[in-house]
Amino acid sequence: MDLTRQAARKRWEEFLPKVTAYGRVRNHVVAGHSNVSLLSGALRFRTILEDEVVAETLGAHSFEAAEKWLQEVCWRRYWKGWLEQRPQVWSQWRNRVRTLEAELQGRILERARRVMAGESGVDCMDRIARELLESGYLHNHARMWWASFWIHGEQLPWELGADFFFRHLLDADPASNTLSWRWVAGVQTPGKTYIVRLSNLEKYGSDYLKLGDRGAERLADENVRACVVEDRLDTRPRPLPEYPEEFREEPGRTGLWLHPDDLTPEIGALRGAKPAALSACVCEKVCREHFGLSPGRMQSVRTVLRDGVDRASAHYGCMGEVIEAVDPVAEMVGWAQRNRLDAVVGFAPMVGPTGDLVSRLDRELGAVGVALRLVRRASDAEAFSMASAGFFPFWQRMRQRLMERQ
């Protein structure tokens, strides 16, 4: 998959014509994936950004037609929203993770592991996760039914599932990989549990079923159950962190932090803005040590993070460097000096691994001097504001402006 905006561009100008008919074809998983998108991991890496998706979608057909689309699209928008008003969800994961690793028995673990190499003895089942360790991505219907089968069928717990989507996905995005495996866990929407079902299998997934049904029993419909999950996290709101919609340049040297939450910095905010130096960090140590990424997706970080380099020196007229940091702090602050910078500008980051960075990156540039200065996209903003509570009262709203846009 290449993430690239000019990958993304073209694969969504072919895409543009086809939105009309997402909403009847995209609940089924065909060779190819030819009716969906396939923009998840650029938009997931913001190298192709919603407001375009959006923009473009209302030039080209009228919002009745495209609805379907359109809603699918604000999907991402309103996950991320409603994380970054409960960022203790990710922290509180990400350390539920580690302890379930820790202290699980063994035999638990080992079953985990097998399910994970696709050696579950559900043919179908097994065949969806072998296509996620090959591919890097899955249809986002197989990503339900192998969800709802690890936590319903397999009885596992939906931490570690989770956190072996983000492992392997290329498109993996901290709010849409955590919410929706919370979803299918029963515990994100009190009373909505998804039950994978062998009859929604045969009619959408037919091509898992086809070489091979050893164990299909096990998700005939009258075998199903779904489980009681404990909610083990503390889901209560909290403010939206303050972030200026514009950027004001003010005198001084000021060099550009490009990161993987959004590498379109020519368009919107920053566009006129004037660094005199730009970098992106790339961490090896802490993305295999601590988050355990897979080989590919590691490529893919390197992969948008050259690419969003690559636009921005061309567009600002500067050099830009994507540097291997142990520290990737370390190396930010070691880059301001090396450069002379008053300021670091940059879009904020979401809540997640980038984001999780920014309390510290602020005081250790404070300390040497580099003001830390982050603006948030007008449309983040906007959508988040809307997120605070379940997604239907979200899309109402943005229902109404997006049909008053048109």
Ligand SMILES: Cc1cc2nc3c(=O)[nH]c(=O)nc-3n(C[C@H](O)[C@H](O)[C@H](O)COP(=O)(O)OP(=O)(O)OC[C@H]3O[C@@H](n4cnc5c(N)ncnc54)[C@H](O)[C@@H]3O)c2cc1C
Given for the second form:
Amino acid sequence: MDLTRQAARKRWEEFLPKVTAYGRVRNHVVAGHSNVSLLSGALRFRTILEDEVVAETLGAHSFEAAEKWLQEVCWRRYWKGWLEQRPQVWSQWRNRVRTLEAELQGRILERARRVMAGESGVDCMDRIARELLESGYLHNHARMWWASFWIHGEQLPWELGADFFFRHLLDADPASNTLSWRWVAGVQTPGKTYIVRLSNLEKYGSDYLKLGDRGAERLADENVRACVVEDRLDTRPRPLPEYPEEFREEPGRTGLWLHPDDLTPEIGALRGAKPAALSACVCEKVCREHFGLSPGRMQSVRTVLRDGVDRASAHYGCMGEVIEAVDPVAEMVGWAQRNRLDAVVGFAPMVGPTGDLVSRLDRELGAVGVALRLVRRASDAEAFSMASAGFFPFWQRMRQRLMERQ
Ligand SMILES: Cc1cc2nc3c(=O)[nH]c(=O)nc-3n(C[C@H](O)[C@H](O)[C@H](O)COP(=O)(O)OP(=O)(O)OC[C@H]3O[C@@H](n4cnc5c(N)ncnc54)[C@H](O)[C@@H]3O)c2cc1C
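Could I see the form predicted in complex with this ligand next, after the form predicted on its own?
Expanding to the full complex; the earlier chain stays at the top.
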């Protein structure tokens, strides 16, 4: 899947006329996934922006005709905002993955490995696992079925299933992935658990079923039951971090930091910045050893960073580099010093691997006299402030705002 901005814009322009049919067809998984946009990777790295997609949807269609589509695009921002208010959910999930890998009985880990490899013995679920391993993408329904099979069918810990997705999905997102897994497990929205059923697969995913399949009886409606999952994570909200929404040029030399949470600085508050240098860092060691990312996923991160840096270089008229780092914070500090910068500016990373770097980066840049100045898109600040509780109160308010914009 090509996640560059040019490819994403092309895909979006082709999909725009189809958004009015989206609500009717989106749940049906068909070959080539033509019922859905396949924009998730580009939206995750922001080589295309939700703001563009929403504005162009409202420019081309009435709100009512495109409501289901707009709602799904806004789910992503809702999850992001929910997690921004609970950064501990991300760090506790990462810790749980490490603990489970170290402490679970060998036979359970071996079973988990076989299910991930597409060797569970339930052929339709194994086709989904292999599709993920081979393509780095799954339709939403396939993600729900497989996650439910993992949690409620195989009774494996959701945290390890979420880690498997995080390592292989090209659109892997700290918020959408972790919180969707929690939702399937029944811990994100108390009282709501998602159960995979054969009748649902027959209706929406018949391509995954073949005559004479092994194991399908395990998914027969009468055989599947929700298992009770204990919520071990602290989900109490904290105040949202505050960032300015405007960028004001200050005297001195500025460098622009590009990172995987937002790769379109030429649109929005940073458009008018005048950086003397710009860079993005990719850290193979952290990606491989700490997160265990698949080679396809590593490649996609490199591709989007290169794409973001090339576009930004052209927009700002200055040299840009993608730095291969062992320690991304140390590299950024070195880059700031080599370029004699007074300040590093960028979009505020969100909760996740890049967000984890911010406090150390701020401290170590500060120690060499370089200020870190982060801004937040106004549309993110607005959406995140509405995401403190469930999706439906969020959507009621977001819906109102979108209707007013038509
Ligand atoms: C267990 C599980 C794990 C998931 N992990 C991720 C993930 O790591 N990254 C990710 O982007 N999405 C994730 N999703 C949400 C959803 O499955 C994908 O966003 C969607 O399938 C991507 O395909 P698309 O771009 O063709 O979607 P479309 O149906 O075309 O939707 C358009 C856009 O809306 C957003 N969107 C749609 N549905 C959802 C949803 N349910 N939650 C959040 N955003 C949504 C995405 O940005 C998507 O690109 C997960 C869902 C489940 C059930």
